[in-house]
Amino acid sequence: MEGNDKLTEDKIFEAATTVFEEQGMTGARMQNIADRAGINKALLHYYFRTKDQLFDAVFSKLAQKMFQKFSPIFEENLSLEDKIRFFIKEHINFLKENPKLPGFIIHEINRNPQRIKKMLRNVDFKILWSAILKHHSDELGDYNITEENLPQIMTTIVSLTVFPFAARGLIEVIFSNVGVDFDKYIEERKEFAAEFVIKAIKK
């Protein structure tokens, strides 16, 4: 790809990363898209034929992005713990910098689950469980996890990150009654959901 196009490209993938979160799929139009990102529609048009493709090609770039950022999870160097801080705080990272991201992709599932189902068919989940298995056998002893209950304790890490920005009109209304800064507690919360995790875990 050319120098431009790709600049052209990353600026229509910023723009509609934008609208999409704010405006969800139904309210998201492709002038506004076009407008956002400086561009004529004909020429977003160009890139991308229809509001559909669009909407698919973003979201896939951003499950590519939030799946590079958690590489090094599969490593077998890195501890069961180190890995748990790791995509604890990796997490929460990629949140502050889409934090719309959870609000927009609840939104998404409610409004029409086939199609996030047909966006994440093709990634295979169970290479993740599989990894933590083989990679850390001999650590499992140390800790309540078992191949029954990895499900729950992987989507409980999720939760311990994700339900603050998906929720975080009112937690932010909560907190500004007990003088709590919502950035401060984020951060203190890369920390904190990471040892609440392996003090629950740990025999």
The other form holds:
2 protein chains.
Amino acid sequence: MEGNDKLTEDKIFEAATTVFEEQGMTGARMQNIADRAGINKALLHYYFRTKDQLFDAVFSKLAQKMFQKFSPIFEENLSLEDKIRFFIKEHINFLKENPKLPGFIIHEINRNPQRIKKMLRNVDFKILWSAILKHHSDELGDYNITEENLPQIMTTIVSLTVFPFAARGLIEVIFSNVGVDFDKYIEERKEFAAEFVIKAIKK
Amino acid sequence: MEGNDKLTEDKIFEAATTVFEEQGMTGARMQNIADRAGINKALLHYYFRTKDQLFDAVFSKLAQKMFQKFSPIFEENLSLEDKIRFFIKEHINFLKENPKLPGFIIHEINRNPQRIKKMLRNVDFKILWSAILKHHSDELGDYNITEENLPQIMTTIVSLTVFPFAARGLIEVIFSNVGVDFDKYIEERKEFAAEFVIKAIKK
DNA sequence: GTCTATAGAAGGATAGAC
DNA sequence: GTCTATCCTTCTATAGAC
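Which structure goes with the form predicted together with a further copy of the same chain, now that we have seen the form predicted on its own?
Below is the entire complex, every chain and molecule, led by the chain shown above.
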């Protein structure tokens, strides 16, 4: 049964994604994943052999999903300002649908930096980064952006969107104390972060 | 032997801090902690009874250490701009000495949000936050800071300092590819982040 | 207070029936 | 392809000698 086959594997993969995102590799339990998928432990091993291989599959998929969301930076045909607005808005929308992703990726990379090193070994960021400068070369006169400070600016933009989700558990406790709703805060952040960055880099 | 007693407990606590920061609660092994402390497993239980209690002690200490570093925001007698410069610089210096702290706190809070909720139950952030506005009330005319957008601004500043350390494993891989040194980037970030924020909030 | 030895529980993995 | 039963390793925790 090819159809049912794919279905079971998908159910396992989905359940594993949920559990790994919440508990991390070391905190996840095969029994927990099996229960969530509505099957038994033995089937997990039938499809993925070991916990390690199951985790690898989930991690690779999620990391890839995350990296794909950065492609608009290098492609969309927009002015620099509109590109910043577009990227931040789309990235926050993506994170709203995958709120556990930042914490998961951060934790697993810290636990095993080699994994991501291997995944990115044949990506040339140098070419990608200089492509940004080239793409907007006619606008750069209006902004404080150079090859020198590009690392600062790039990490700054990503910080603004990712950190609130990574530290959500802490932020929500503080916000609830001052009467701020996290979802409303995130919605407002799309415009706030974009205009914040644009104002800061403008000459 | 009171003296030696304290020494052993401290050795255990230090070893546990290192291991928990690196592996998290679920990834840490009592054997590993014992080895690092240069004693045997049984002694861990003699001093801290269970892994859970040992972890609680370490987590509480680290979380407290982290929160204390935010106090300059509410105390230092500086102009708004100088306070931002001072806080970012001091906070980055602190994180340089505790680079694993952000990832650890983020992961453990996500895994168990209740723990931090309990720790902060008797802190009134509302009073602290309005104190900032009051303290700089004479300067606020020059900046786009209101009670409304304070949550955005506060989380933005913290994002800029904390995120690079949390995502260090990933950032370092990308940086090594484009020929940027992480330590140099962090050193430059003190000034970059401060001036970035100041420029963005100035009217 | 510190050690060795070991109990006891949990969790990953497999065998074998259907 | 899916299940039940079980093995075996790993890990937390304790007993008991010194």
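Residue numbers count along the first chain shown, from 1. Because the structure is predicted, anything quoted here is derived from the model rather than measured. For the two forms, the rigid core is made up of the largest set of C-alpha atoms that agree within 1.5 Å on superposition.
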> With both forms fit on the core, is the shift of the CA atom of N110 between the two forms 2 Å or larger?
Replying inline: no
